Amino acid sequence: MLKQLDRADIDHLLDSLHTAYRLQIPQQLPDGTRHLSPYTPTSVLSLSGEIVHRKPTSFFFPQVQKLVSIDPTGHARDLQKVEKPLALFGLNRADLMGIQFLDRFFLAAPADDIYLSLRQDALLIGLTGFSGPDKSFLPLSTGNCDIELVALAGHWLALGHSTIGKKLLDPYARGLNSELEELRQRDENSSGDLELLQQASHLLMNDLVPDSFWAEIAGRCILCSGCNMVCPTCSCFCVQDRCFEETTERSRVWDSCQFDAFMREASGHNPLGTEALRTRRRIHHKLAADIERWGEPGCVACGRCDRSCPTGIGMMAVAGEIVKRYGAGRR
């Protein structure tokens, strides 16, 4: 059942969630950025404003996360210590997606139990309509959330997408299904970046792009892995041994397929061995090689890469290149 909340009303939410839930909400900081911080009951709430800076689905695949400790007789100890599930508040639609897309790689069979003992029992909030910059209207979820905060005026609409979500909605009084209708008629024209996508897309799995696109874009490549380091669906990482006096502890880090060294082989061999073919291979792999395997891109269109990407060249940039110069409507 369709729920209306007041500000008052989401205050009390937040209150009684962080009792059972580690729960991370969206705060401004002096710089003007957004990011998802641990609540208090003193917490500044930012109910609007720029993509939060730091990608969600970190909070369940962290860029270092120790595994296991391994003392001198060889005995292993696990480092995972999960007290309550996480709640994160505040997510947008692509929020939402990435965190899908990588439950669906980490968690298919045989599933990561690191990943699984953070991810299992967490709960997501979204948070779209007229909350993005200046109040903008950021697209609906696809329902791959708990709850759904749909910001109008001077209320939030909120839909219970899981059996907890409706459960925690209970206690809010109805809201209009006029009002959310109106809104999902708007959405069906909010999804220009994920139709750039697609067309770049197509392109790429019939192969009309050539090796000369890949070695100019690769030009302006600097290495610093910014783009893998913000994307929410990388999953690449490498594991670490660091040893101390009486341990070793062992870690799984974020890689980046940019790095030169990342496909290297023992035998010094590097399949990836030139920057145009890194370069490639992180377009190719998220808009066609994760369709072949997932059915889907594993870009959401958060736009996390291109705002880091100190040359241009983050996914949709490179999308709309390929698109323009190769697509149907080409001069």
Contents of the next structure:
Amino acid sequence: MLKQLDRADIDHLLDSLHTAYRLQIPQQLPDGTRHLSPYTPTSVLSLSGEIVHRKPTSFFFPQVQKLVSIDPTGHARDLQKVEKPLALFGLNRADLMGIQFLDRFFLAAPADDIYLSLRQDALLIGLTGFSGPDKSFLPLSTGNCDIELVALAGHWLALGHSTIGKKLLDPYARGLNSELEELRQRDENSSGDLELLQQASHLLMNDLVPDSFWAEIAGRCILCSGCNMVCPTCSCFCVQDRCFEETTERSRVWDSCQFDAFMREASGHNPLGTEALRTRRRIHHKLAADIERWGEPGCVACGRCDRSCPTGIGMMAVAGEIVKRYGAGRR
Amino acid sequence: MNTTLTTCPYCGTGCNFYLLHDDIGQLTGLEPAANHPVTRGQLCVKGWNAHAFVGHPDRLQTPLIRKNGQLQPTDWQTALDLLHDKLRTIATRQGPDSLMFLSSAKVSNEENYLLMKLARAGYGTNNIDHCARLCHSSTVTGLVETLGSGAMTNSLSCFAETDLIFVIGSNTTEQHPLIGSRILQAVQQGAQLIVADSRRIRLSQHADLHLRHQNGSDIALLNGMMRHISQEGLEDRTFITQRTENFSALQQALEPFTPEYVATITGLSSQQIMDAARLFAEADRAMIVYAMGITQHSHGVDNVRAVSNLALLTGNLGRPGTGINPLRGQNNVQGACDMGALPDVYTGYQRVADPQIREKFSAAWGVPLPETPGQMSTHAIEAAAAGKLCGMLVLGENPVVSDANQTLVYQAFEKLDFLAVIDIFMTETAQLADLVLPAACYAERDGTFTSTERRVQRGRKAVEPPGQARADWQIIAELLRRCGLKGDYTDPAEIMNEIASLTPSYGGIEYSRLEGEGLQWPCSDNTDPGTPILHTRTCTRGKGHFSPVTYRPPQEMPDLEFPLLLNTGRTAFHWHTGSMTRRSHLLDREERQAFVEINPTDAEKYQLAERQQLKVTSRRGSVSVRARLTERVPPGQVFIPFHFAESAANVLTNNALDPESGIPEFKVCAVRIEAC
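Got the form predicted alone; could you also share the form predicted in complex with its partner chain?
In what comes next, the whole complex appears, and the chain from above leads the way.
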């Protein structure tokens, strides 16, 4: 049943969640960076603005994640137990798609137990509608969260997409279906970015983008690896072992396909041995290989790589360039 | 996940990020600050990995004293008492100037200030210096003479307001990546780009003109450009008349530098020199960007003078989108200089030799102060090797790997009666020490850092230091206390208040004002918003001074016995002597061992193959490195990064020093190469 929350109801909902969950809500860090930070009763909740800067998938798959700890006798020690499950509040459609994408990767049998331990009881709360920068419109989710709050002018429609989500919304007043329908109509017309990705994808899959293009884009890459670090669907990691006096720790660390060593073999041979090949892979993987494998692109159009790229060659910029140069408009 | 905003520990760009840490105090990653004016939500590869070395198992955790030839754990009280006793005894018996203090561009302003105070007021010597001696000492000497201030004249925001950028001797996309990206963005927006660099660096792919001049021929190139600008009447007459002095001397000095003569020295064509001159002079707003390719020469100061002359000749000073922009390499090398961790100046470049200044500091610190300026670090190494120094305290530096001519550096440290090192890892220098003290790293202490654009910013403590490691300011304060000086500082903010009270250019710097974007000095009082651009109406010294220079070749050029020119520097993935980046998993994996870049033409000539292990030999020693065949270096030149202690490029380099700045000639020496 559709519900409706006012501002006080949201505070009430958050307050009720934070006893059972490690609740993270969008807040402004000191320089204005919008970030999912731990909820406290005095937290200042940010209910609209840019997409949160740190990708929410990092809560389940952080930059550095301990996998196993071994004591001097060779026995594995238990890792720190997760005391309470996570609840992430304020996820937009792209972020929910990113989590869904990563779930498929890590939870396909056999499931990655570290990821599973953090993800299995986690609560996802979407925030869509008029909750973008300057309260601009953000498209509704595809239902891949527990609760979705859809921002309107002075109140929020609330949808319970899961059993627990519906239960949590029980106490609140009923919402107007007509308001939701109006937004859904609007929703269908707001997918320009995804359309651009589809066009670029089509060109890539039909091999219409020449090697010289990749050499040119690679020439502008300063090898920061930021595009991979911020991407919510990037799942590549490398393994780091560290021997301390009392323990040996194995962790996984976010990796980047833009590094020469990412695929360099012990012999020195590298199947992706040039920057042009690696740049091509970055785009091709998301817009062609993922489609072949999963039936959908690996880019959820969250915009983070475009924002973090120091030289303007993030996914949307490159897709735009591909379509401009090699797409239908060119002919 | 907890967040702590702090300043990046690597280069001098001054990026800010949030360290992310969990409830048990371990770092789990970092996130760039989205709205910071420099960072803008972006970082370079070292920035993205700046958390990685912090919790490394190799971190030093307890003080260590050498007993029976071995470094053995001890307690802080014993270690500090011994350190003070040794330094005091040497100062008393052999004289204060038998001591040398090496400060660090990796520690905070407050820590540099305290160490400078300790050397001068505590042990009575001006023998204090730090690694700016190896990077921008030429800049400070040259630009203080011509402009009155050795700092970068403009701000990073100026890259969005310029018509032309002239990059000479800076591999900006690798060494200051977020500045390099601003240059690439400017080019995308239509700015023109001239790159003068013998190597085919990434920026050169985007340049309107790439000048691959012979290493060490910068003065010839710059003088040649200036002569042609004058000949064509493209100089800024109004600026020269109103804002400068000594122009006629410059004109005279330029006369011999015809395009044809310059072509013979630089290896460029006459046309390239004339094209560069015209392109540069015709831009309304042009920025000159330089780094170690200009400064690290036996004529480094003259190189800087020539750069300054070019800016003055064309009126590219004191306006947005112009300026002389020496890029500082370390995150606090600007601050370490500002704090007077130099042998001839106190904070804010106030001269030791000036009796009134000396009296001011003497009154503030309550002790008489030594009058004679101290020794430069490079001279101190020579003095130690000659048995003329007795004790040294090294704070966060690794001269064994970073200084030119490693054999000499080893000799120097071996001859010392006493060597103490404060560091976060057991560096190659610390391994030689009699006493090693474990320090907190950037993520474990508070303080301020001053970036290349003179932006004073906060570094903030996110996690606890390992074991017994302590913040450098706490360690130095203990020594100050033992010297009978004020040592009971409660926090770095209190130290900054003392700095501000003694330093006109930092007069308005206080912690409460640094919570936002920081402040760019000069900042004279607490109402001063700071200074994004220097020399706007007049230069700091008054008139801009033309300081004519003439070309002289590097001290050691290739010959029959050593036929190749060796150039040294850094890679994108490693930092200096590698103590941090080689302990950062991804960075270490990317470049795991030393290599030498060789042009394929030379490889063919000397019958060398890709990935072959080679012996590279100069007059000072040999190292073993792996061959990397690449067009990046021109024929006749090879390049070796200096990060790798086991194949240290500085075994080979020449400690020929600039007579004024004391900087070694890291960029030119002669080598031969053979198969191992």
